Structure formats: structure tokens, C-alpha cells
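Presented below, as C-alpha cells, is a lone chain in the form predicted on its own.
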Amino acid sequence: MALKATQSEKTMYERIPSVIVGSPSEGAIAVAHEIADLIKQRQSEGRNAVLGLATGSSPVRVYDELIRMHRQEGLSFKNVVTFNLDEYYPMPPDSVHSYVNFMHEQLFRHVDIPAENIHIPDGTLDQSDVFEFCANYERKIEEAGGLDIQILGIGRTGHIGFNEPGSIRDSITRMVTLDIITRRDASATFFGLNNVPRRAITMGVSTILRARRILLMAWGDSKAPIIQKTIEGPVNDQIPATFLQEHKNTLFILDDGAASHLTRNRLPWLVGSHEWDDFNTRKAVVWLCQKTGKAVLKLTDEDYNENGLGELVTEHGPAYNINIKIFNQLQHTITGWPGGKPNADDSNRPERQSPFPKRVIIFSPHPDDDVISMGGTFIRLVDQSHEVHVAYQTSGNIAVFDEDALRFADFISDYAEIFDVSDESLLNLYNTFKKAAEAKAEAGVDAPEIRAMKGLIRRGEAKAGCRSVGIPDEQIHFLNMPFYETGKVKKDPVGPADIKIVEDIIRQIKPHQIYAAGDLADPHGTHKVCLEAIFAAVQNLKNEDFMKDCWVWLYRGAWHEWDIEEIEMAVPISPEELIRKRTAIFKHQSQKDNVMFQGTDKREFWERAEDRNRNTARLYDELGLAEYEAMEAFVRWHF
């Protein structure tokens, strides 16, 4: 696809051109092809192509496609000169965390670019030499003829490169202090916030803006708020990416998630004529209730007309008719019987009353997502006599601190000594683990025996959580999908072996219901890969007879919740069930108090879950529905 934005009344609030692609892969490939076209054009002119490159997850697929074109189509990089945006400081180039290492692993060592054409900020400099280095970096960019294309990602603070909030328009390459949100976002890769450098060397805003073409990529729901502010908000040094509004040849490449908060998607009725199907009508009515502070049944024709929804009233009004219809739709999403209520009229219920009881698989990406994200529904399903199985897709081993693994190793060593176990490997286990943990500081990856110990810790916690809910051990399944077992935060893509593992458990259980994590705002990507494997497995099995009676429900987790208009099943949770859910979450002791991948939210996962569940119930209450203590929400996937 060609990367070209189209302007219309739908984009009237947007100050930067953008294109919305079907998937991150599609967008990244299009970016790679634009870069390749530039390289070929410069080759035909006998000139160098000068590229400004970025690190992070957003451009990885771009580099993959450039490597493919080099290997399969003969694309040469001999005339390419590159300048990277940034580097942590201090940072040795051979560290697994360095951007020097990243760029060589992801691109440079796979193509024929001359080493002297590669430029990356130096994280090994003495502090007294940084200023001169930065001035030389600017000079080298100019001597190369300036940047032809600069590719960018965007941080949740709105940073481009490491230009954090407060960076001025005229800033150039320099050393900066990293924002705490940026450091927290990076803490997973560094195995803890304390290990993340506090400073970095970065190109400045003006350096970036001097590029002749700027391509910014953003993927996923977690980027939606900052993308909306960047594209539609005023230029503001607290969101440095807004300075891109002043560039005449910038394009944002977004997937549906990242673009979801743009006015054309979030409030489309404000930017032109709109198709009023059931979903869009419900979305508009929920928005109107929240804007006016009124319940659904209290909205008037004047409320609709004064808030840009006159077309809806004209086509489907009066307001009373619209209100009743939407109220009933919302009411019908609520059920205390997530597996279906036996011997009941199910014509207005989200789930079928038969078969009853049902066989159920709850897929949990990590060993605690089941109880954190849908613990109340899990409890309901078990209490209502369904045969509930939990399938833990990954070991979750990278989320366990070294000291927790060492504590268990110490326990085993002491046990072996006290009970006179002769096995030397058990007696020396603690010392072996301690040495392996110390060696990790250089490698950045746990030794296999530490990974195994950490996986067993999480496995034991998952079993304890399931037992507290009430299912037997034989209904607890640990899939240990291969994509996850890299020992690093960065995982492999989903592969045939992962999909087959999911297929096999579905074939074994032949479920009537599948619950899967649709929480794609998970900042580490594991949920997305796990969901891709489930979708692929279900598609492969969809023609099997048992799948004709299987429904797939998607839940969301600690990072995000479904919007009210999206919810198709809302399961109320009583105060007593909320306490039982909390108890099940507490069984995951390695994930309590101090969590490896906390993110920017300082609340513990049980607090996040309870606050989110209570907020969903509050939103239903404010719309005029029944008042509940808490609610868990689901959307059905039609395969």
C-alpha cells in the first residue's frame, strides 16, 4: 500500500495527516517499502540515502521487511547512511539493553551497510565529552546532506526520541534526563525500575524537524490517548510530539487501536453524516449520557439536538423511542449466569441456557490473568456447576524476582540438609542459583535452571488460586507455549507449535465456552501473541462438530476495560464474591506488593481489578441500570 493520508470532513479536527492501516504489520511493511524506494532512487542518482532510525517495538517489523528485501530482492544498503535517534547513558554498546546492540541485531548485521555509515549516540563517553559529541553528531547529519526520512515511535508522555515533556522546539542533540513514566515503561526490559538509566543522549526536536520526511508509527490501544492529543491538540512543549504539526511532510501510520480516540472514530457524528446502526446508536447514547450526566431514560430531544445528535433523532426519534431501545439493549447484557441459566427463556440473555452444565476453558496468558481479569465470573461458573478448565498459556517466569527464586532454592537446600538428603545438587542449590543470578547481570537472561525455578513458583501459585476458586488439579493445564520461553522480555512471534498446543487442549476438552484475554493494551505484548494463537487455533478447528456449539468470550485485564457500548455480557459480582476473587489473586504471592512489570500504575493488580470492576458497575448505574457492587465485562468473538 502507498502511504498517503486523505483529507475530508472526517479529519477536520486533525492537525497532522494520518493513515489507519489494517494491522501493524501492514503499516510497517508500507514504511519499509517507502524507505526502499528512496534507497533505490538515490542509487539511480548516485547519491546516498540518509535515514534517521528509531528503536523500540514499533519499527522492528520495518527492519524485518528491509532485511527480507535485501535477501530476496537484492536491495543494497551500500549507499545508505544512518543516524539513530538516541541511546541510554551510560550504556556500553555490548549490553543487551543498548541501542547499538538493538540496531545490529534487528538490522545492520543482516544487510550490506558499510560500518562507517552507521551513527548511534555513544553511551560510553565521559560526561565532559558529551557536549562536543552532540555538536559533532549534528554536524555529521548536515555533512551527510540532512535526513531524507526520519522514522519515529511515540512514548506515552508524547516523547519523540527521548525529547521528554518540557523539550523546546529549538532543542538539538543533547543529554537529557528521562521522565519517570518513560523509565517505568522501560523497566520490564531492564528487570526493574532501579536498573533503568536516568539519562540518555537524544536528537533534539529541531534535529528531527529538519528531516525532509517524517513517518511516525503507533500501534495499540495504549497509544490512543497520546495520539489523539498529538494530532488534535494544540502545540505544547509538554507533549513534544505536537511540534510535528509544524512539519509539512509528516505522516502518522496508525492501527485501529492507536487511532481509536481520534474524533473521527470516537465521536464520528461530530464530523459529518453518520450511519446509525445499533452499535453506533448505543455508542452515541452512552456518550450523551456521560456528557449530560443523565441516565438513558432521562434524555430529551433537546439533549440530542444540542449535542450534535440531531440527525439521530430525525432518523430514529423521538428521544423516548431511542432511549427505550438502548436501555433494553444495555439491560440485556447483564446476567448473573455467565454459563447460561437452565430452564430459562434465553432470548434476551447473552448466553444460551443449554447445554447445561457447560464445559469451559479459561485461557490465561500469564498464571494470574484468570483470577485478576475474570475471577468473579470464574467463581460463578464453578459455583453454578460448570466443568471449568484453566489453561495457562505461559510460565510467567520472567515476572519473578531473583530473590524469590533464591528464597525457594534456599528452602530446598535447607530441607535437603535437615532431612539428610544425599543429593549434592540439592544441597548446593542455593549457591548454584546465586552464582547464576550474578552472571545474569552481564547476560541479561536467566539461566535455564533459574527460569525453571521461577516457572515452578508461578505454577504453584496458579494451582493455589484455582483451588481457592474450587476446581480440581486435573482441570488445571500448563501449556508452556514455546514463543514465551526466550528468557527475555522480548518474545518470539507466535508459531505453528504454539497454535498446535492450543488446538490440542481445545480438542481434548471440546468446550462449549472459551474465555480468552482480549486485553491488547498489555504493554509487553504477551496477551496479543496468546490471543493470536487462540484465534488461529479456533479458525483451524471451526469446522469440527464440537466447535459448532462453542462460543468465545473475550475479557480484559489489569491494563484496560471494554467501553460500555462494546460490552455484550456484564457479570455482576457481589461483595462476598469480590472478597473471594481478592483471595484468589492473593495466592499469587510473587506478584504481590512489589511487581516486576508494574507499569506506570502503582496500584497492585488486585486493586486495579477491583477499581475497574467497581467502575464498570458505577457506569451501568449512572446510565440508569441496577446498582451492583462490581461487574466483569466480556465481548463475544464470532469466528
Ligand code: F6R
The other form holds:
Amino acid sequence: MALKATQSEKTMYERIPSVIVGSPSEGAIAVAHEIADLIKQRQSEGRNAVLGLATGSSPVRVYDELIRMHRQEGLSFKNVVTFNLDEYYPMPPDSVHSYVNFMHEQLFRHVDIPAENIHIPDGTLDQSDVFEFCANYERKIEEAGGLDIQILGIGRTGHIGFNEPGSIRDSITRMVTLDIITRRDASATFFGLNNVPRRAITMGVSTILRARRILLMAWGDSKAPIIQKTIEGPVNDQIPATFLQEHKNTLFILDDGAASHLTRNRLPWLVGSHEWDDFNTRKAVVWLCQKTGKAVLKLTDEDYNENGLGELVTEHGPAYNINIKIFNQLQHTITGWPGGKPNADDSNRPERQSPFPKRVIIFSPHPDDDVISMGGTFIRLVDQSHEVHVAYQTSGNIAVFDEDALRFADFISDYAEIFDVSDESLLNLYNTFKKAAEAKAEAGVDAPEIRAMKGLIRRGEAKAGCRSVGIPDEQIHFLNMPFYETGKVKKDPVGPADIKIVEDIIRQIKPHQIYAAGDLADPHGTHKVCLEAIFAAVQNLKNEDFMKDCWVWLYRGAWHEWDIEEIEMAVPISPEELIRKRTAIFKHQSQKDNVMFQGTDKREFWERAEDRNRNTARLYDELGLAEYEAMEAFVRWHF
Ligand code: F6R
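Alternate state requested, the form predicted in complex with this ligand (shown: the form predicted on its own):
Below: every chain and molecule of the assembly, starting with the one above.
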């Protein structure tokens, strides 16, 4: 696929050309091919290709594809000169966190680029030498002939390189202070915010804008708000990426998630004629209610006409008919019987009444997603006599602090001493762990026994959560999917062993309902991989007899919620159930108060869950439906 912007009336709000690709891999491969074409063209002319490179998660697949082309197609990097955008400061090059290390691991050591052609800002300089170094960096870029292609990711602050809010258009390579959001986003990789450097050396905005071609990649829902502001908002130094609007040869490569807030996707009726199927109509009506502050049944023809929905009301109106239809659709998503209501007419209910009781598997990517994301529904399913199993997909071990592992080791050592357990390894466990934890700084990853202990801590919490909801231990399953067990924040991609584990548990339980986390904005991608494994397993099993009776429901977790128009089942939670849900979440003590992977949201997980569930109930209420304390929401996946 060649990279070409799609431009039409649909993009009338957009000030930077973009292309929306089917998947991050597809986009990254296309970027790699554009780079490879340049390299080859320059080879034929006997010239160098000068590349501006980025680190971070966005370009990783680009580097994979370049390596593949080097190995399989003989693409040579002998004529390639590279300049990296940035480096943390201070930062030794051999640290696992350095961008020098990143670039060598992800690209350079796998290809034939001459070492002297590689340039990365130096994180080891004396502060007094930084200014001179930066001026030199700019000079070297010019001497190399300027950047032919600069590839970029975008931070949620709107940074490009490490040009944080406040960076001016004329900024050049320099030392900067990192924004707190950027540092929080990086805190996972550094095992805690305090370890993230406060400063960095970065190319400036003007350095980037001098590149002849700029390709910015953004993947996933979490980038959607900043992408919308960058492409459609005014140019301003509070979002440095907006300066790219002034560059004449920039292309954004986005997946559906990152593009989802663009006007053409969010409010498509504002950019031209539109197909008014049920989903689009629901989306428009919900938006209109929110815009006018009215309930569905109170909307008038004028409301539709005055807010860009004249086409809808002309084709399918009057307003009264549209309102009734959408009101009923929304009403029919609400059920207090997530497993189906036995012996009741189910023609307008989200779930079938039979079979009853149902066998249910709740897949939980981490050991607490079940209760955080769908604790209320979990409680109802159990109370309503369904056979509920929970399958914890990963151990969640990297999210446990060292001090917690040490506390448990100490407990075991004390227990062994007091109760005369003469096993030396138990008696010394605390000291062994303490030494191993100290050695971690160098190794960058936990020793296997500490990882195992951390996994056990989370396992105990998960069991306590399930017991508080009321399921027996034999219905609690720990899958420990191997893709997760790298000991690092970066996980392996899903593999056949992961899929097989998921398949086996589905085959064993033969569920009538599967609940899975469709929570794709999880910052570390674990939920996404867990979902891919479930999708693949279900596809492999779909011709089995028992699967004909199986429905798959997707929930969303700690990070975001379905939009109202997407929801196919909304399960009310009473005030008492909300407290029971909170109690179950509280069992996850290692994830309370001060968590390893907080993200930018300062609220604890139980607070986020309650706020989100209350918000869904409030939105239903404002649309004119019944007023509940809280609600959990689900979308059905038809396989
Ligand atoms: C990386 C860089 C940053 C990242 C941005 C997005 O060298 O300068 O601007 O491109 O923070 O990071 P990811 O791709 O990890 O989302």
C-alpha cells in the first residue's frame, strides 16, 4: 500500500492530510516501504538517505519491517544516515532505558548501517557542554543535506520529539524539561515515576519542520483526543504538534482508534450526506440530546434541523417517529438479568432466557479486571444462580512493588521461624529476596522467584475477590498466558501457546456466555493481546456444537467506556451492589492507594469504576430513561 492521504468533503475540518489504515501493522509496513524506496532511489543516485528517527511504541513495527527487508530482500543501509529525535537526560547509553539502547535493539544491530552514520543526542554530557552539542547536532543535520524523512509519534501532551507544551515554532535542538503527563506515561517502563528522568535533549520544532517529508504515526484510542486537536484545532504552542499544519509535506498515518475523534468519524453528519442506519441514527440522536440538553422524547423537528440533522429528519422523520424508535432501542438494552431472565419473554431483552442457569466464563486480562470492570454484573450472575467461572489471563506480576514481595517473603521467613519449619530456603527467603531486589537495578528485570512471588500475591487477591462475590475456588482459573511473562513492560505478541490455553478452558467449560475485556485503550497493550487470543480461540472453536449456544459480550475496563450508542446490554447496579463491587475491588490490595501503573488518572481503580458506572447511569437518565445508581455496559461480539 502506498501512503496517500484521503481528501474529500469529509475532511473539511482537517488541516493536516492523513490516511486511516486497517491496522497499525499495515500502516507501519507502508511507512517502512516509503523509507525503503527512498533508500533505494538514493543508492541508484550514489547518494545518502538521511532519516530522522523516533523511539517509543509507535514506530516499532516500522523497524521490524525494515529489518525483514534487510534480511529477506537485501535492503542495505550502507547509505543511510540517521538522526534520532531525542534522548533522556541524564542517561547512560548502556541503560535499558536509553534511546541509544532502544535504537540498537529495535533496528541498528540488525542491519548494516555504518556506526559513524548514527546520531543520537548524548545523555552523558556535562550540563555545560549541552548547548554546544545541540548546536553541533543541528549543524550535522545540515551538513548531511537535511532530513529527507522524519518519522514521528505523538505524545498525549501533543509533543513531537520531546517538544512539550510551550515549545515555540522556532525552537531548535536543546535541553528540555519533561511534562508530568509524559513522565507518567513513561513511568511503567521505568518501574515508577520517581525513576523517570525529568529532562531530555530533543530536536526542536523548527528542526523537525525542516525535514522534507514528515510521517507521524498514531495508534489506538488513547491518542484520539490529541490527534483531533492536532489536525483540526488552531496552531498553538500548547500543542506543539499543531505546528505540523504549517509543513507542506506531512502525512499522519492513523488506525481507526486514533482517528475516532476526527469530525468525519465522530459527527459524520456534519461533513456531508450520510447513511442513516440504526447505529448512525442512534449516535446522532444521543449526540443531539447531549447538545440540546433534552431527553430523547422531547426532541423536535427544529432541534434536528438546527443542528445539522435536517437530512435525518427529512428522510426518516418526523422527529416523533425517530424519537420513539431510538427510545425503544435504548430501553431494550437495559436488563437486570445479564444471564437472561428465566421464563420471561425475551424478544426485547439483550440475552436469551434459556438455557437457565447458564455456564459463564469471565475472562479477566489482569487479576482485577473482572471486578473493576464488571463486578456488578459478576455479582448479579452469581446471585441469579449461574455457574460463573473466572479465567485470569495473565499473572499481573509486574504491577506489584518490590516492597510488597519483600513483605510476603518476610512473612514466610517469620512463619518458618516461629512454627519451626526447618527449611533453610524459607527461613532465608527475606534475605534472598532483598539481595535479588537490589540486583534488579542492573538487570532491569526481576529475578524469576520474585516475579513468581508477585504473581502469587495477585493470585491471592483475585481469589479473595472471587470469594467475596461468592464463587467456589474450583471456578477460579489462572491461565498465566506466556506472552506476558517477559518480566518487562513490553510483552511478546500473542502466540499459539497463548491461544491454546484459552481454547482449552473454553472447551473444558463449554460456556453459554463469555465475557471478555474489549478495553483497547489499556496503555500497555495487555488487554489487546488478551482479546486477540480470545478472538482467535473462538474462531478456532466456532464449529464445535457447544459454541452454537455461546454468546460473547465485551466489557470495558479501568481505562474507558463504550459510547452510549454502542451499548447493547446495560446492567443496572443498585447502591448495595455498588458497595459489594467496591468490597471485591478492595481485595486487590497491591493495586490500591499507590499503584505501579497509575496512568495519568489520579483516581484509584475503584473510584474510576464507580465514576464510570455512575456516569453511564446519568447519561441514560438524561436521555429520559430510568434513573439508576450506576450501570455496567456491554457490546456483543458476533463471531
Ligand atoms: C520518541 C519521541 C516521542 C514519542 C511519543 C509517542 O523518540 O520523541 O515524541 O514519539 O511520546 O510515544 P509512543 O509511540 O510510545 O506512544
